[in-house]
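Single chain ahead, by itself, as structure tokens, in the form predicted alone.
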Amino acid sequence: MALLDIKNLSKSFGDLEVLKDVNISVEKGEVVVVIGPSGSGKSTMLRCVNLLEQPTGGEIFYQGEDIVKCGKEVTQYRKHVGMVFQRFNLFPLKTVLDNVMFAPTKLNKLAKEEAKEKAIQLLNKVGLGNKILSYPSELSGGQQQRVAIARALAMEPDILLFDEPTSALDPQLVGDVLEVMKQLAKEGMTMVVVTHEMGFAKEVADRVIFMDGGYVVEEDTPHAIFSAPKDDRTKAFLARVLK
């Protein structure tokens, strides 16, 4: 049984149909990278999976349970399915340490000392053990994004969703964030990554999905997608981005 199974997912905003019959399955330990032009529905699909958007139609199964239909308690579900956003979404008036400790103490009722110890471990893991008392405004964008990853990991999720985690960063800051993500992949973290970083997709993905116009157009291994794409839309997109 797949850890995450998206079936016939659709999403409309008024008359605008953003997702049309999307089917994606993710196995435990798999890294699935979703690529495609802006406006193809990639981020909306992730937001539906995390129930930040309510799907218009279709089903999303997490460990065999339909999280859309069963009225699953959203907070409980999000403990298992973490999300890292494009814009970090850190609490500006909390220190780096407090940002990472917040959810485990509030939602998991973890004792403060235990949460602190765990937060420091995670901040060391993402290379920011020396910034625990800093505030987000004192960090670079890349550092803020690494704090956001540590914060998501603090809930010990089964799967991590990344919504274009490097697209808001200056080019020289992208590498550090991608290194953290590569390490997570090596450790077996299940990940669905929406990104424009084709090098990351080639190197780290188990499977690459190409979306366009609200549909999954093509999916295959990185080697197959990048060396011999089958669909003309995939070919045209890769010709543009791999110049």
The other form holds:
Amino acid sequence: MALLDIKNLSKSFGDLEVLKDVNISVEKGEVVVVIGPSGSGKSTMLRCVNLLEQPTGGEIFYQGEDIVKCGKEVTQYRKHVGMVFQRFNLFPLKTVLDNVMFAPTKLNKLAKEEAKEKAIQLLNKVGLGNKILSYPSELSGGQQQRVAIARALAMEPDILLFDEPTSALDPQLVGDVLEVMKQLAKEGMTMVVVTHEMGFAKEVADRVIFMDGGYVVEEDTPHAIFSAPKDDRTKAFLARVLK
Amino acid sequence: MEFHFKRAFETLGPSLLDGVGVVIYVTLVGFSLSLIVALLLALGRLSKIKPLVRILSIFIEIIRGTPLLVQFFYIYYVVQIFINGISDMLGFETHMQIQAVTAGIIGFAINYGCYISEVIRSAIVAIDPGQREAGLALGFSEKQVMLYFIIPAALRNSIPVFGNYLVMMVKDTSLLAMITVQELLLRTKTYASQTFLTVESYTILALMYLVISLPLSKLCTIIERRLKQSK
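Hand over the structure of the form predicted together with its partner chain; the form predicted alone is what we had up.
Let us now look at the entire complex, which starts with that chain.
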């Protein structure tokens, strides 16, 4: 059974159909990278997965259970699904440490000491062990994004969603964030990554999905997608971004 | 023309100090209550319950469209007539007599609550929607997101405006003289009419307000600067 199974997902904003018929399945431990032009529905798809957007139609099975109709259980479900945003969205009034340990203490009723220990461990892992008492505004974009990753990891999610995690960063700061993501992939984290970083897709992805116009146009191993794309739209897109 | 500032100061001064106590008491209690009223009104107006939003909007319009002084009169003189009348109709004998200071505090809480609620409401709306999404994505409920992330940030961003309202409230306590609260203006007026030291009395009164409000606004500026630096 796939960890995550998206079936016939559709999403409209008023008359605008952003997702038409999306089918994606993610196995445990798999790293799936989603690429595609702006407006292809990648981010909306990701936001539907943890119900930040309510799908208009279709089902999303998480461990075999349809979560689209889960009602009040949605907060329980979201605890298992971490999300990393393009614009980090750290809590500005909380220190880096509090950003990471707040959710586990409040939602998982973890003891403060334990949560703190774990948070420091995670912050060390993303290379920010020396910044735990800083505030987000004192950090660079790349550092903030690594805190955001640690914050998501602190809830011990089964799957991590990345919504263009490096798009808001200065080019020289992208590397550190990708490095952390590679490390997570190596450790067997299940990840769905929407990104424009083709290098990352090639190197880390188990599977690459190309979306366009609200559909999954093509999906395959990175090698197959990048060296021998089948669909014309995939070819056109890759020709543009890889030139 | 001959002035007797020394005499006026020696006899009016102690009485005014008592008045300062009243002003500080009314302002502290009134302002704290007005913040609570403001937060509740702001949250009510942001709720999804349409009738509630409508009722609160009308209420705020009524309060903002009438003078604070009239509201004090209304609370002090009119409300108790209503309450006593209604309880008479229900068969109770009540002779509720609201205290002037209490009427003042209630008036401030409601009036300033309405103005400040608009400040808080727009501060809440101005918070980056990414904050809400980050909270939800971690597994917090909408209510928890509001409580833990949105409201604290919105209140913090509103602090400079709160400061302005606090200074305004100190000065507005002079309106309470009209509903018999023994604050600074009423004490001065009584003294001036007894002694005919008109110039001296009202000059001392004005200085008294400055002594309270200048340091207070200075303090607000300092806090505002601190907040900006730590952002």
